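Have a look below at one chain only, the form predicted on its own, in structure tokens format.
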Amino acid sequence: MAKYLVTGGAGFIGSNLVEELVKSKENSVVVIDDLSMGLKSNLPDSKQVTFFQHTITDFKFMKTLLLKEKFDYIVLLAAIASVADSVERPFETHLVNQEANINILETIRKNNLPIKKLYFASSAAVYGDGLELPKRESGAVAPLTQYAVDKFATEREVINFGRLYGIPTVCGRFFNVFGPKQNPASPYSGVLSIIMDKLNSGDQFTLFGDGSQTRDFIYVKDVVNAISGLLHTPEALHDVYNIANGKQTSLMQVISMLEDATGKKLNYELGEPRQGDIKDSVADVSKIEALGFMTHTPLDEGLASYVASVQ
């Protein structure tokens, strides 16, 4: 039987991961989430899941939990995930996105907790607006916001704690994830869920920029497969991997695909580009593909499944 800790587990990606984990009756999952972005209703109704509504910045609580439960696998997803919010609240963002995760690592180190693997969710934001495309893990980083700075710094901490102290660790850089359970009401939400919400309501959507900006959109089920694969693949150790589709799609293209999938037209206005927003992004996914477990749902198929989940 494997015991998992998932921080941020009631959020979009976390709850999809928990849903997958409990498919095996051998697994038990402890979820920590302060519900600032997640919803308890996202979690499966299962005796295998134990939920704590709590912040990971409560160092004493987290230390006590880690010492008591002795987890096999730890998945660090909890974050203040809004780039815009990190610009407005840099210190509060830093406490959640870096300090709280270092506290978990330090608790593991000091107490020699025998975990099988710790996974940290980093972000494509670490690459910044560099001209090199596709983005490679070995390429330059240029974090433009506090969010991106914290993600990169924590990623390095996770890898270095692993190497220095013999803790099995691995990191993944998420690109633009979409799919069921993404909360459009949240100011931290991904752009596709906000567009879907506006398509369904008929309300106006503000498109920051001209829509030519490109992203690498990846369906959440592929992300869940990637996290699970990195956790359970021994050679994925003390390293970072892009988690993406490897395809470049403009925002206007994806709006058109969503309009086709829903049979509705998006009511939108153009706004000025936002501070910290990146113009173009696409991943090189050859590194994670070499491990043999990565899946890539075609964008049109993923969008169709997503539309079906919210209509």
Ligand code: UD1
Given for the second form:
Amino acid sequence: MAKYLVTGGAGFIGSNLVEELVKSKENSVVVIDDLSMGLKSNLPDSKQVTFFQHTITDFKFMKTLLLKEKFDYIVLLAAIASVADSVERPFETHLVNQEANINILETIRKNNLPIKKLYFASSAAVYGDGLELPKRESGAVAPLTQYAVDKFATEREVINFGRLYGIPTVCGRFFNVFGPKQNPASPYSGVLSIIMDKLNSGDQFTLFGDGSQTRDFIYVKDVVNAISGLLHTPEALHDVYNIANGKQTSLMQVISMLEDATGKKLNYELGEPRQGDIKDSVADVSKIEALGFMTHTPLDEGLASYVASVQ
Ligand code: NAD
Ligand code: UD1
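In place of the form predicted on its own, the structure of the form predicted together with the ligand is requested.
Starting with the chain above, the whole complex follows.
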């Protein structure tokens, strides 16, 4: 019997993780999500899942919950996940993306809560626009936005709380994740969910920049496997791992792949590049691969599964 807490569990990555966790009848999962981006309907209809629509910035609520439930595993996914939104609302996003997570760490520390492992979702955004490609965990970081600053700071806090106070923790830097249940409803949503939405509706997509920017797109099932692997691999401790496919693809290339997969043509216009946008991103994935559990769904296969899930 293992008890999980997944913050942001009604969101894109969170709900895919919860779906996987409940496949084992031994697991019970508590989800906290304020539904600012997540949807309750993303969650499996299962007695193993308990859902609270609540904000993680309510420190008292989170403390009471942590003390009462004594979780085995804690997965910190709740965040305002948009880089561009953090440029518009640096303080509000900071409260969620950093402060609320420190409150959780502090509650664990002060009360000696006996957790087995805590996982924090960091981001490739921490690397910024460094010249070094592929991006390595040991390489330089240059956070360009509030989002990236908060991810890097929280990642360091998660690792240092772990080392200093003997709390088992681990972090993953996700690159650009796509797949079923990514919510396209906001202008700040992940680009592939917006493109898929526009391909289906025929509405116009705005491409910020010229489409030559590159990303390392990873299918959500591989991300779920990686989180699970990091939680259950004892040597993955007080450390950070790139979670990516290790392949560099331009926005133009991925648009063309999605057009092929859907048989539809994207109607698009060009707009100014976004402030704080990263030009090129691709990961060195050798560190996580060495742990032996990483899976890499080829991009065309991941896109085909994604298309099948939304059509
Ligand atoms: P998402 O927006 O679908 O999930 C985040 C969830 O957190 C949402 O359901 C949202 O409603 C919830 N949330 C936001 N503010 C909250 C608050 N104050 N209290 C409680 N819940 C709150 O995004 P996602 O893509 O599933 O991202 C999950 C995590 O992974 C985030 O931490 C994000 O920064 C990180 N990440 C995502 C990607 C990616 O490409 N999707 C890449 C790197 C890192
Ligand atoms: C994404 C994630 C972020 C994560 C980071 C890690 C989301 C919303 N963002 O940020 O959480 O930490 O990867 O690498 O999941 N674009 C357009 N038109 C649009 C939207 C976007 O051209 O309508 C462009 C952007 O300018 C950018 C690219 O598409 O160049 C990707 O944008 P986005 O999906 O928001 O991802 P990142 O900013 O890379």
